[in-house]
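The form predicted alone is given below as one chain in structure tokens.
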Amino acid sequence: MCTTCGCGSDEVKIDGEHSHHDHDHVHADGTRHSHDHDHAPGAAHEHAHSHEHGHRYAPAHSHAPGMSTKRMVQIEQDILSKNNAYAAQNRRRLVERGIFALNLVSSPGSGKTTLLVKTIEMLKGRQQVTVIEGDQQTSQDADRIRATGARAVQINTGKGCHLDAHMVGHAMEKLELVEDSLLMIENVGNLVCPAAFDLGEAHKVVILSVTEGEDKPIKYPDMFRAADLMLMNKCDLLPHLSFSVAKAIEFARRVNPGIEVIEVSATSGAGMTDWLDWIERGAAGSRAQRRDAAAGIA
């Protein structure tokens, strides 16, 4: 359960079947029990206790009859806890092969799936990309990631309203990632959960559509402040709005004074050779990273 908003993941399924999940159940009383499954069968998927990289944030502040602030704060603590700790093991097996994780986040309708699907034609040849997709139901972007000759493993969380590290953990395990490649992780069109959940990325890239509100970073922080680069999408429609793009910008770093700003759009191309230059610097580093650790270099 997400006590950020109350949603439940027991529906879970990756492409189509029905995922092996850790549910933790949260009871209005504050009782709460959980149920650990294991992985696939036959996958090499160890269950760490430690917290490695884990990103902090401050409690939700969430409420529900019959429970105390203080119980839900401790639930909350405890889910991101054990969900850091697979976000550990899922970070760990990406640099061991030297694969650039992308965690591509935006409320819905920023056009995250268009932008994926030009991002991955324009790298063709360049760079090997897999894409996990995070939707509450239906294949429909994942299909349309496959139809550019991608693999891709669709997540369909149910009632949940964002990908753990637990869900992404089997997506890898069923895409079996190569070494040195570059994986695409798109998550739920969500702004505020989503901020909370380390996946094992290297990085969180929040997409802000100009068909929004130039605001949305001083409403939604956390995600801004959780990303690392903002990609200010659909600019071939500024000249048909009152949007202003300074004023965004303005906001974003406001609430993260480091975050980097590419304006594109994947309808037009532009921008597009910024972002991809982008990727490929981090992937380059990704690869380096993978070479000195089997070389031993600290």
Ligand SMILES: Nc1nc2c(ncn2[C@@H]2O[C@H](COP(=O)(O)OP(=O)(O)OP(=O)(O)O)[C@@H](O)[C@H]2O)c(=O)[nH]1
The other form holds:
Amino acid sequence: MCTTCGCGSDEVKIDGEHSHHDHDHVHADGTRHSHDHDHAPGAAHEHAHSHEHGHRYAPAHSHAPGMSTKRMVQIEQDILSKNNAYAAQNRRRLVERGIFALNLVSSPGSGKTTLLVKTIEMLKGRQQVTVIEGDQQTSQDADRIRATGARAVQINTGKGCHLDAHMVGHAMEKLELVEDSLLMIENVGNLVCPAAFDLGEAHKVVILSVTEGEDKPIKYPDMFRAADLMLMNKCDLLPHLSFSVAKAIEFARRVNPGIEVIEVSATSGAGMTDWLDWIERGAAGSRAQRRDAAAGIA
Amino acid sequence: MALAEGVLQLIEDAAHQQEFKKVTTVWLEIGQLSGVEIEAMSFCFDAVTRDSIAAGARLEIIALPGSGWCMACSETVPMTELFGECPQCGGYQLQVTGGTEMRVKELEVA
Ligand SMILES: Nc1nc2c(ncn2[C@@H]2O[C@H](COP(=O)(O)OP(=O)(O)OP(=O)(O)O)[C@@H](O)[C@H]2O)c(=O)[nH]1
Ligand SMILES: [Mg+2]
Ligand SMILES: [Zn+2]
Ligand SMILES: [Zn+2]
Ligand SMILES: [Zn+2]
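The structure above corresponds to the form predicted alone; please give the structure of the form predicted together with the named molecule next.
Below is the whole assembly, all chains and molecules, this chain first.
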């Protein structure tokens, strides 16, 4: 488990701005207001804001010195419960608008951004794609996406080694997502922590490049268990390597018997149509779900 | 590690609601099958809480045992790893029933 990420969401930036300093929230109905922490239930941004910065511990009234006695406080709460609540809210907003969202996870450098660029190019004119990029530093990946003409928001997590649902919720507000579109979220390159954090996506997609070891699925079982699809990328390099595709698939199915596998090369384009077909099936499902819900209300 | 941040968030929320200013001990319940490494958690907890209300707090871990339902044996058996085998019949038809917990149980505050 990584020990470098013990740090503050204080460092999180969305497109260069501190997310928690930007308390101007745009709601689904288009109203904009600055933040006073009492959103009505059902509003687009309904989560309770824990980020009240420095004033958080300012005492409401001061106690006389020497009066403080120790006491016990019951918490009984799951460590991930907060993230899960934000994720449920993101998911509801996505489902309402028929948006098919994927959370792309992998080790650093397995080809997530290259794959996204290729995917966007191949879908041009057919399907609108927006992207949320997660990296510790720089906006290079978001810049690469924007160069294709697609809209992208960059989240910089600072020392944080994963995206969480709260950051993604704010990024979604910035993007003003279009109905029936595709939302691709590129997580921070890390096979450990992102496994535990639901962002509200329809599926996690894990990318394993053939320049890594076949045994990654059993070394990082949580991630391969959390994913519904494994993309084997850089397959153009297979002739030069001793990587066994069969073995990698066997290891992946050992930890997750139901995982689907598609072999691709983001640079040569091989296998990309299978991947696009997989996306189209999911996107069609999301569109149908929105239409059914709309028909139900009407 | 990310989970230590989650612990701190829950502590800060509680501090906000219940108006305490210092945490002296934190009890966590961690299941054996949760994938949480206690040592990594302790290390990260210290790093994450350094400038917070829980700076210097003692971390107490309550380990909860893993258990699963074995389809072949039709009974609940102890489990020590997530994809392990049934200690009775050696089969892999196990459904986890306990040991994946990651909870903040309680705090001692001042
Ligand atoms: N040969 C080959 N190289 C690839 C392929 N896909 C990506 N690459 C190369 O792999 C390197 C890393 O690709 P990126 O797309 O930046 O990887 P990433 O997963 O986004 O990396 P991080 O965001 O840093 O985690 C680049 O040099 C790419 O050109 C592929 O299918 N075949
Ligand atoms: Mg990238
Ligand atoms: Zn917020
Ligand atoms: Zn981490
Ligand atoms: Zn058994």
